[in-house]
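We begin with a single chain expressed as structure tokens, specifically the form predicted alone.
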Amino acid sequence: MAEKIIFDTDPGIDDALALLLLAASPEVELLAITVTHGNTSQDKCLRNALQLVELAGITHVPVARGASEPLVKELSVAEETHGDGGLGYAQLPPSSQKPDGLLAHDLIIDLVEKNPGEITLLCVGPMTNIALAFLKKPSIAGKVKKIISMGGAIHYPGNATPQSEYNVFCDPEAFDIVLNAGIECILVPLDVTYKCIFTTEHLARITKARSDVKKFIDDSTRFYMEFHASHQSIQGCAINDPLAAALLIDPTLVHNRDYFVSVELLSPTSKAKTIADHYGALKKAPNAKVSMDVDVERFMNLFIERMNALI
């Protein structure tokens, strides 16, 4: 039976190619996509998504505008890594689909609702749709089957600051609400995510996809590539979102490691640092199962597969 997902996101290049996995993935029942801010502004981000599910053919799943700011710190965006559309250099014709009636909390809240124990909600982005829904009614958390968030920096540099990943960085509040809700969580953080580099000899090796599709793929990582290039000295991307979203075609494809993760709020250098504590020194439970060890080629062939699927 297909595992039915909520796909919270900010799209945003790699959220884009998790789309297109999932779309590709009859393991998986797409019950809806939330947008939040985070790549770049939300109307951005509702846009490229109501685009995104046209390309991808999946103009059946409802997306839902989200929150358009975090909950205490000011806006982030990140145009200059994923260009000022959010999507590189590709161009997507304007979309005809229109955005849910329901706020993307709200709908969260109904489908977690007629589904108790049921939904996966897959996080590529800042945390704020999820915190929101659990604040509006905290009892739903309790209804969540589990978490998987591309999310955090353990020993690996943090993105955007020298230790904090993005997505925590843009709501750090909110990630501390999800992580400690009592939720399974699984985190997927860049020290996992940074070995899943997608180069140009990945990219020749997508041959079999719908040409509009492929063109997609082509212009938008290109633009990824040359940021990674420019600021980051890496040859090629990192394709983040797409591993957390393989998880549910294939958990082997990473190793869990239990543990008690907190999120730094109040240092000004250390600000939404993920820290694990690995030997137990606060004396509490595990909150997290956190990817730290993952088989690249595995991934690479299974993403690269499904991309040529989408004919």
Ligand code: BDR
Contents of the next structure:
Amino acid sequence: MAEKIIFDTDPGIDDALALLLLAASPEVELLAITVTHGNTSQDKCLRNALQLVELAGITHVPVARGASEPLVKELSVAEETHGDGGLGYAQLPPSSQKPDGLLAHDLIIDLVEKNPGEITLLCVGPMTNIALAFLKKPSIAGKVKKIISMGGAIHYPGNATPQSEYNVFCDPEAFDIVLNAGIECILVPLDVTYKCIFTTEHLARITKARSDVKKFIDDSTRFYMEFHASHQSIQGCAINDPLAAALLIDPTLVHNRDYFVSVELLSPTSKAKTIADHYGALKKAPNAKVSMDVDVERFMNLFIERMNALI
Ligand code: BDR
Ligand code: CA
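Alt. form predicted together with beta-D-ribofuranose, vs. the form predicted alone above:
Expanding to the full complex; the earlier chain stays at the top.
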């Protein structure tokens, strides 16, 4: 049976690629897309999500407007990474889709209540919407099947500050709430996603996708690759969010380690750092399965095969 999921996202170039991967994957039943601020503003992320469901041919999936701001800190956006509009050089036609009548956190509550123990939350942006849902209705945390989250940096340096990963950086307090909600949580940090560098050679293997999908992938990743080259000296682009999504299709792509992970909330120099208790010094039960290794080739093959299925 297909895995029921809610996709919480801030599209975003790699978010968009993750959405395409989900749309191409019968292993997944996408119940809703809930939009957060993050790579760009809530308004632009929402517009992008509504355009992407048309591109991906999944207009039956509700798209809900989410939080415009983090719980505590001020808003950040990453337009130098993802472009002014959030999708690099890609230009999608205006969407005829409208957002769902419920706000993201209310839609999450509603769907989890109706499907107790069955829904996986796939979270590839700041965790504000999920934290708001848990704060409003604490009992739903116990009804979520599990969380897969692209977030954090364990040994790898940060990409937002020297020590913090962007999704955690954008709303560290929300991430802390979700991590400690007592739900099975698979954390997919930069340690593995930055091994998954999508190159022009990979791009050249996407030959069968419908022409508008292919053009979208070309135009969005060209911008993303330019950012990685100019800011991080990486040839290609890290496809973070698709790796998290791919675990719904094949969990054996990664090797996980059980850790108690905390989020630094106070230090001015390392705020939003994710700290794993490697040797169990804190004597706390693990709160996350953290992906520490990945079969890059198998993941890239899966990603390219699914993009080629979008015909
Ligand atoms: C994460 O931050 C965003 O820029 C990407 O979409 C991804 O979810 C990587 O740190
Ligand atoms: Ca994202």
